[in-house]
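The chain below stands alone and is given in structure tokens; this is the form predicted on its own.
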Amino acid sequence: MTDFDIKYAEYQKIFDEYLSNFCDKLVCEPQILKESLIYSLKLGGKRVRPVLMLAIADLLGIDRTSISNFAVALELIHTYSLIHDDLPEMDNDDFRRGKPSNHKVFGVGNAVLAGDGLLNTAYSILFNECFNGNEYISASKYICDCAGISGMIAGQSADLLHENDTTVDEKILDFIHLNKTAKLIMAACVTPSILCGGKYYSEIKTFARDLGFLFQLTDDILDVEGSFENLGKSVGKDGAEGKYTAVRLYGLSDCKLRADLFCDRCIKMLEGLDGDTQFLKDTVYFVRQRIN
């Protein structure tokens, strides 16, 4: 394993401690609603959000403590977002993470509850953590937004509504792009900067934007080139049902070489900040080679 391997590791570890605490004291009735909540939880996954917010806590010098509630409200967040983008109203997928989507499981109506559910106890963990101070209001409210109508449902909404439009126009993508993937990215790193009293607030906001454009534009190449086996999804799909994507506006190969440029951006906005970064531009270049 590589120094980045054990890290990552480590932060996983450490975020998954907080989500087994969250799930152990989950109180909920009746039990198919604790049931399909922990089980789309515990699916697994690479944790990218609360590893970024865990890694940016660490640069700034903020105790880890103080953002694992934040941590654990964004994956939440996270979480019933892809609940409910694997329904059939939305993208129709019958797995996630190599498992049967929850509404496989649960039936529709409970998928539906248990994204509702995740949210909601989200912002409820983030009001309770308005009771900290001004910082940890704007916190909440930062991430409350990045979720919202300003945000990730923005984002998905216009996926919805552009899905087997005829041409695709770069504005239009780049709202998807921002909305419905780079938001949550920016949430996720923004958070211990604003808890930090705004230390570097513009570099960290600039670079998890650059990250967030650069997943998705990962996501649409591995919906071209992937594997149900690495992915432990449906592939081709952005393709057959006419979805708005990076390589049906640029190509297969501009894509890629589109990614290359927003991934040598990240490591650049990284360069200007103090500290030891080199776990961060580990993972720019995780995300741009990363196969799942």
Given for the second form:
Amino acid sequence: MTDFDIKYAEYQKIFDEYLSNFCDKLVCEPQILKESLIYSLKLGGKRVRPVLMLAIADLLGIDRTSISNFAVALELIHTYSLIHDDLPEMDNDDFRRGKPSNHKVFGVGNAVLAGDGLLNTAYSILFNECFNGNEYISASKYICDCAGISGMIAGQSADLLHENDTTVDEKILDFIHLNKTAKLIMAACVTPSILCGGKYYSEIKTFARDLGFLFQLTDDILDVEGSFENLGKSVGKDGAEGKYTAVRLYGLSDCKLRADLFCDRCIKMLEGLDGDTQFLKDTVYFVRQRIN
Ligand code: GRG
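Condition change, the form predicted on its own to the form predicted together with geranylgeranyl diphosphate (GRG):
Below is the whole assembly, all chains and molecules, this chain first.
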């Protein structure tokens, strides 16, 4: 295990404790609703957004407990988006994180409700945080905006709209990637900066945006080169369905070059910040080289 692996696992463990506390306290009836929420939350996943939030909180020297509820709320939003994305009328995927998708276990109706329930609960958590002061209000609003109709939902809507287009326009592709993927990564990274009075706000925002683009580029590459065993979901679907992807626009090898470019931009941005950014740099390389 490398130093990076150890640190990443440490952050995952910290977050999994926050999440377990949340699940233990969750009061929710009927039982099937609770089971369906917890099923997807506990399926695992890389937890990259909470890990980034914790790492940036550490870099800025803010108390980890001040971001714990934000990290849970953001992972709830991310998990809801995956449940809804897997639905037959969206991406129609039977597997997620190597296990049957939420709707394959609980049925489509219950999966819609599980997603709705996670989103709604995330908002309730964020509302509660607002009682802690102005920075908490701003951070909550930032997360809502990244997830909403000027963020992830806009990206998903554009993705659906352009699904059957015969050509791929770079501007539209950028819009989809920025909103569908980068916005939640921006929410993860920018939240600690807002709580810290806006320290390194624009640098962190640019870093997170570029990391989000890199994340989506590697996602598109993995759809071509990845395996079900590693990814825990179907591969080759985007290509087969003629989806709007970076590989379709640039071709596989240019897509990799572009990923390297975004990787360099992220590293350069981190080099301009004071403090120990080694873990964040390694996270960028991890996203570039990821196999899942
Ligand atoms: C349905 C509102 C709505 C939005 C869906 C999440 C999403 C938006 C679509 C899924 C397809 C996709 C390629 C999204 C881009 C973001 C992405 C790569 C999500 C997967 O995130 P990971 O890899 O997942 O962090 P884990 O399982 O590790 O948590």
